[in-house]
Amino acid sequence: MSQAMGDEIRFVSLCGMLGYGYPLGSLETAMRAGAEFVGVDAGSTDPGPYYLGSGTGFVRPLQVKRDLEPALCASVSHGVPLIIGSAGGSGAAPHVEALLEVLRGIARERELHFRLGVIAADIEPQTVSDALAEGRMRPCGPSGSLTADAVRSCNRIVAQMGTGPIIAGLEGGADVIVAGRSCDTAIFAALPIARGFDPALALHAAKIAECGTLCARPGGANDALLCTLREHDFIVEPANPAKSCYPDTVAAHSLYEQPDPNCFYEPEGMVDMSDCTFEQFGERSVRVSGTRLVPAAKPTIKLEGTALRGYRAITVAGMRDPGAIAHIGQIEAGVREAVSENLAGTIEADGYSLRFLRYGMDGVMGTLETERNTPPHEIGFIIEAIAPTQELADSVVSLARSTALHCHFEGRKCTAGNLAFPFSPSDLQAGPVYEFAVYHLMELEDPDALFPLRFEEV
């Protein structure tokens, strides 16, 4: 598909996440404005490792269909590609297949015909083990060093693809691409890069576009953003006339989820924003220029792998007694001791975890909370137990709940319970718990080789 670059390329980001919703009028406006492809991110690790580990999506199929149907119809009728990345939420095989089921259903109902490209992102544990043995694995952020045991513990591993596999799909004639786990930027930068546009500008524009109109005011990821990429700059504008982009909102979103305000990293290299300018361009648009790309010396791909940690049970309660709130630490210590003694001989203390969350005190920040001078008049109190089986987790949380309800504390005058429960039953099974056992970068000569591509006529 590589060809001489035209003056510009225009595309639309449907919304921040497939299933989050968008006004249908915004899509219609973008298509009338000459969008040359429709892109949408369909996944994230923001909801944590559970969805990758369990093979389920965090956006319901009805929501996906509601967003996907008009976008698919628009792309087919206008003859422009539709590119979907991180399909199904986490981008592993079951997630991709779940999205394909919705896609094929829409095609049948609407009698659509198109060439579909499907890109897998699943990685065999042996591939990771080999890279680890060869010294080609390194931590991503604070993830720590990877071990062979951690790799073996994984039930599912995916890799984040860059632009290369998507470009291959477009070059193969795909009208619609459904990709497994993808870098957010790859969805929107692939076609511009294939057309010969500056990769630095393409990746930066993609970075802004991937969350829809989160870079606009009024903000929100549930609306469409129109992007125009040119030789020396790009322009972003909400498709919805009720929203506007401003230099500060677009610059702020350039920093979204990034630890360094001057750059962000993709498989293609470091995107350097240190000399960027953000200028108002008309009433509702922003023009961005000055982005540079420093190609990666050693190509790397981020891996995400999950392992089953145990099973979770929780109880949710409220605490209103000022005496109990003032002695919450004493109550928690008493509960831990009582649960440990009660379960002795059944499960050792290091075989389960017991956690207390105090919303209204430090439930969000934990030990980092600085606002501790004014005692709250009430708190939300959550007790969480994780154990090797659901039955054990249920038992641990049941013991902890009953103990906390009547636990003595210094100065207590009443004999009634310490906690108020908003639900009956008070104890809730939360099912399997997964953790990221692999959250690391893998060096390799050809990152695109990890992502097999297949085509089918739908």
The other form holds:
Amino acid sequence: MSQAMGDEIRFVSLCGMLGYGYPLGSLETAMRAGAEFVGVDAGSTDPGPYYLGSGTGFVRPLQVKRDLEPALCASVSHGVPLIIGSAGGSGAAPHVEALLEVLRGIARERELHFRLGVIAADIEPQTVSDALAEGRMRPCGPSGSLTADAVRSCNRIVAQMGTGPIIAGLEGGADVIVAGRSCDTAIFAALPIARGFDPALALHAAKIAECGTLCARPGGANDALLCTLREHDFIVEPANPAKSCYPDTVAAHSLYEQPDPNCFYEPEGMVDMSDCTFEQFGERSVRVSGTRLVPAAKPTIKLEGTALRGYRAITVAGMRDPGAIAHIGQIEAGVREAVSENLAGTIEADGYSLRFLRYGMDGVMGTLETERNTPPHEIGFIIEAIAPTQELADSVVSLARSTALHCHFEGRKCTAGNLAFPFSPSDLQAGPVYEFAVYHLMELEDPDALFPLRFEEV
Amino acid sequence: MRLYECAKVMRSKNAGPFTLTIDLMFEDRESFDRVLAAAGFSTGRIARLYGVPEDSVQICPFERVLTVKVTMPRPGPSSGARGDRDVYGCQQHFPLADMVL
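Alright, leaving the form predicted on its own aside, put up the form predicted together with the partner chain.
Below, the chain from earlier opens the complete complex, with every other chain and molecule after it.
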């Protein structure tokens, strides 16, 4: 790939998340405007640890196909790369495979041929244990000190790749890149950095681009954003003519999901936006300049690992009787005691957890709730059990449910039952419960070496 | 006046599975300045409302768009872990929103 200083590079971010949808007209507009590659982020930790832990996606294959098919066809017919990062949602091997299955299906149906680069992001627990023993692991924000036990407890660990592995894929001639867990910025900054554009501007543009048109008005992640990167600035513009970018909406984007609006951290270093200028550029686009990159003293990559913490079962019910609502604490205590007595010998009370979520009272805030003066006329009630096996969790919730239904309390009038169940069956299995046991930074000399790349002719 | 009424936008969200960030966006500079200058709007008081250590709370003004960002460790467990109540952290702007200045 050649240097292109003084030149410009234009690319399109399809939408904020592959599968969340975008107007097909926006992709067409972007291709007509001369997009030199199509990028899309397919993952996030937002939906919690379950998806990495279980190896499943939080977007259904049908949604992925809907978004991917037009993008793949456009990329092949225009001869420009398609770059997909954090494939399958969490970017581990089963997620990447799920995305490849959809991709290959489209290629077969539409008779498309291309060179595919696949980059894995799975990390062996031993690699992390070694780094920990050598003092190369540190917390990412308030995730606490890592322990050897926490590493051992993980069923799956991925690392977020930077631009390096994606550049290697493109230099190897890939037309389509399917990358496992990636930094959101790597998807969009790889090609511009490889072409010689300023990494600070490329990473900042990528940071804005990865959310689609979230930086526009009307906002939302479900539409395409065009970015044009030049020598000293970049320009963002929604592909959809019904949307516009304004200096304030683009500047405000740096607040979103970020602990600090003035900077963010990538494997390439700290991207400093404190001296940035945002100017209206034409009616619907914004010009950004002044971003600086402070290279990292030691290269780091972010790891995400999940551990299985048990199995969940729940029951959903409502409560309308004012006496029952007033005595909810008493009912809960009675249920806990009855369940623990009943299961003594099978499982002790410290071997499972039993939780009462009281919507309408303090279901969202729990002990932090400050509004406790007005008794609600009705509450939504979820009883949750987490136990070492699904069968035990089912039993705990079943016992808790029947006990809560018939539990006596002082002055009880609703002697036929305390709860209204909307469903039969009333109890639901919610499956395995995971937790982020690793969310840490690893220092290493060559971060790119952790992400094996393979090619395939489709 | 409650903070909820002072702000044009008040939103909370995870910034990663271990961090909670709350944005207060204001309509005009007067409200922005008033909130920042209020003695009650302090890391100590916010820390007590959320049950987190005072030195872990950051108040970060972003003048360009008249926004104040408050960042802290998630008050409960990490996102989606046992005992969590809000996986995305999108409804955690209370009790800060209830703060009267």
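Residue numbers count along the first chain shown, from 1. All values reported here derive from a predicted model rather than from experimental measurement. For clarity, a rigid core is taken as the largest C-alpha set superposing within 1.5 Å between two forms.
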(message) Looking at how the chain moves between these two forms, with two rigid parts pivoting, which one of Asp362, Ser340, Pro432, Lys65 falls at the hinge?
(response) Pro432
(request) Enter the domain rotation angle in ° for the smaller rigid part relative to the larger one between these two forms. (result) 10
(request) Determine, in Å, the CA shift of Gly411 between these two forms after the rigid core is used for superposition. (result) 4.4
(request) For Glu369, tell me the Cα shift between these two forms once the rigid core is superposed, in Å to one decimal. (result) 2.8
